[in-house]
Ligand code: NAI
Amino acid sequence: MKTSFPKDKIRAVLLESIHPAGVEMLEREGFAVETRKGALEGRHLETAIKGAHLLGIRSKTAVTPEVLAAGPRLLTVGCFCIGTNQVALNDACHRGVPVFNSPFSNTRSVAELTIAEIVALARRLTDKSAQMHHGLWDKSAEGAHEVRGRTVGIVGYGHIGSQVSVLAEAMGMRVIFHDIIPKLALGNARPARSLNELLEAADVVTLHVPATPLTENLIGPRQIAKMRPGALLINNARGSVVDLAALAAALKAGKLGGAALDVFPDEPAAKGDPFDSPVRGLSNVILTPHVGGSTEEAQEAIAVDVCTKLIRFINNGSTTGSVNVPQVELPEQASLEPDGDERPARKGERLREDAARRAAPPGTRRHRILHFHRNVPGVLRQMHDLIAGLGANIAAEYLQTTRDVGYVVLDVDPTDAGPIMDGLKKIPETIRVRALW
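Present the coordinates for that one chain in the form predicted alone.
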């Protein structure tokens, strides 16, 4: 007789110092949690995830096809950050491994850093601070300006860009923005007709776009040439967005008044590793080590958000929020007790009920079947015929598909899941099948 996998046997491996709030959530669910401070690479990562059911990472761990192949038990991957380009998403999809991230939880932290950098560059605070540390007192106002009345151009008007818009306008700045898709302007912000129009009009240009082929070197020599003399450039988005050699040349020539960079094309893997860049050493440049979302508040919010999604998938099969598999939103799983009464399974009771449920006769259980399969005609018919042939009833069915992969969830009762699982595994199109009860 086959049943749900015991929770205390579910192994979660969390890398890169995931916030303790996430660790606590997974431990409360009864999972066995292993944490590590830094990122892992290659064979070290492959060894770490052997036998793991859940992998949690941030931006420095590369989950390649080889890594995925080394973790045959891996059920899901959590990216405790915004980006997911460090994971081989298509390979994970075709293994039935949903990948979850947290696209909104650090929005405020990045927006606040951007505003702080605008003020710091406009007032030349880093120069003044460095001079003071070297024992030099220079009270001159030369090159220092208020931001009130200045124009900030926001490239990418998504969650972070729109937050920057609100904060900048509250400080008296004029706001223009450019996005490749139409966006609702907040407050008095107005859209620019093109990127070039924005570059020509803005005193400050701040970038909030993803890393895609379209945004690679989005700001290069031609774009910098169109910017206003003395303009400021801020990149808290992705390191591939700015041509750093061109930026360094413009700063040294006095074309631009300053820059702030939190992201770089090549970033050190661990604390203490050496860092170099064409703009390192320039006095009018603020450099930070990819800390835009690194506040206690943001990291806690990210941990809670991602772990909530991971727990929901493991406990009831919901893939809402996944970036690589069909998204299926599922209700709390109902269970049939031996007396036949149906009720929702309460989260707080699950660990206490595990032993009792395993002891219940097979014919009194409702099972939830989670089935990833290749999206070709006839798969559902095969599943329905199998279940009907075993004399079971499908109480509920949920299905979503992408071009290549389908994800169907069946609530089946009353039955022993064993024969159903064995039959589903024999369907040629099956990628992965799991049972919950």
Given for the second form:
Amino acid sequence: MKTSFPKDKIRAVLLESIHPAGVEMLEREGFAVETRKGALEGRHLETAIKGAHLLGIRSKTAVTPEVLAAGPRLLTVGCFCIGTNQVALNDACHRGVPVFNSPFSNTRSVAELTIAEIVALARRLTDKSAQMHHGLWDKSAEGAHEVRGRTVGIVGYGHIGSQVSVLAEAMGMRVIFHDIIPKLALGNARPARSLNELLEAADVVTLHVPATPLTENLIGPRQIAKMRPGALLINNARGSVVDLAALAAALKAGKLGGAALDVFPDEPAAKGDPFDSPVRGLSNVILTPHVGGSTEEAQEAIAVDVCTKLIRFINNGSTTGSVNVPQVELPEQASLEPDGDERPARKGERLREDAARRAAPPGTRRHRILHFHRNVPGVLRQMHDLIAGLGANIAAEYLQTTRDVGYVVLDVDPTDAGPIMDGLKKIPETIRVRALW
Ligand code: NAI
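Can you swap the form predicted alone for the form predicted together with this ligand?
Next comes the full complex, this chain leading.
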């Protein structure tokens, strides 16, 4: 069989300075890894991925349908970031190319920044630091507060919001939260009955909601009017969530005590590009350039998370965590040697999970066939007719579908693998077949 080949023939192209932890993981697997500092586009990108099996990018590389067409060997794409809209996901799906990302690896970084900002604003650190840099020594405690005993209102109690909840409670803060779906309250946190109730009760309001039509200008003049005098507002979520003109007016009028903003409606595209905002120049506002999730720890965690998913797909066929193809979680390929209570599976029978999970070295295990196909009626029948016609023994079969694409995985005896592969390639709806052994 010619479809599976040695790991050192698997070529991984990593662009945009992927963290070394990811490079090491792929190299440890035996893949041939090429790295580049920057993004590539157009013909340069098409040339780079010509013989590549794995492409790793961050947010700046556009993987268009043309780029995918230029990489016929591409097995999978890893987005070493959160967003995946730089990749033509549908096109990749129709080529049987799973795309993976890392949605939660920087959660803790955003939560920690939020806590730091709450303390910094409560202690008026921005003013104190600016005064010192201007040569002014003012030891006064006026306007500086502990956060212990204060109430933080978390809007959006998802991954980041719930981490903020845990950290804030550990510092002695009372936590209330508001979410559009019911959420398990962690520790002593309690849900507010409404956004308005939260705004009226919180000394600090921190936003951790996604950008959706519902969250656009979620905090505008009416919501700010409900907030407590001197309250703090933090937005490390998305720029569209806060009406900045209303916020600037409230800060200037002394209605709010301070704000911290990491995200903006119009963010400059590149380093050095000009930035302006109605809140610029206000001393009680902390401004950061969308760095909430940007820590070395988060970059490393992203690299490890995405590489784990890429390696699992390449070595074992699992698509868990993919954003564009049916998700199938697969056990390790089972050994051909019957051991303990394992007996050879009868035709069509699933292997017992515990036996199947024991990894066996290549060459001593059942062969695994990975089959992406167009999801139309009749494909499975053709596949099963083929297998029945060959008299082949199927040890395990897994299937998941999305609207357009199906993903079937078959664990078979080595002698049956070649003829099954050949037959599957002839099914007109087949998108891609690959074998592992
Ligand atoms: P998540 O999806 O885990 O949580 C979001 C929560 O908001 C969910 O529980 C959801 O039900 C809730 N929600 C949605 N609409 C709502 C509404 N109208 N009112 C109240 N709750 C609502 O997302 P995660 O990972 O916690 O991220 C939160 C935000 O942080 C996102 O906007 C994300 O883009 C942003 N983010 C910012 C980063 C930065 O560098 N500043 C880095 C990472 C994420």
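Nothing here was measured: the structure is a model prediction, and the numbers come from that model. Positions refer to the first chain, counted from 1.
Both E24 and R43 fall in a single rigid part of the chain as it moves between these two forms.
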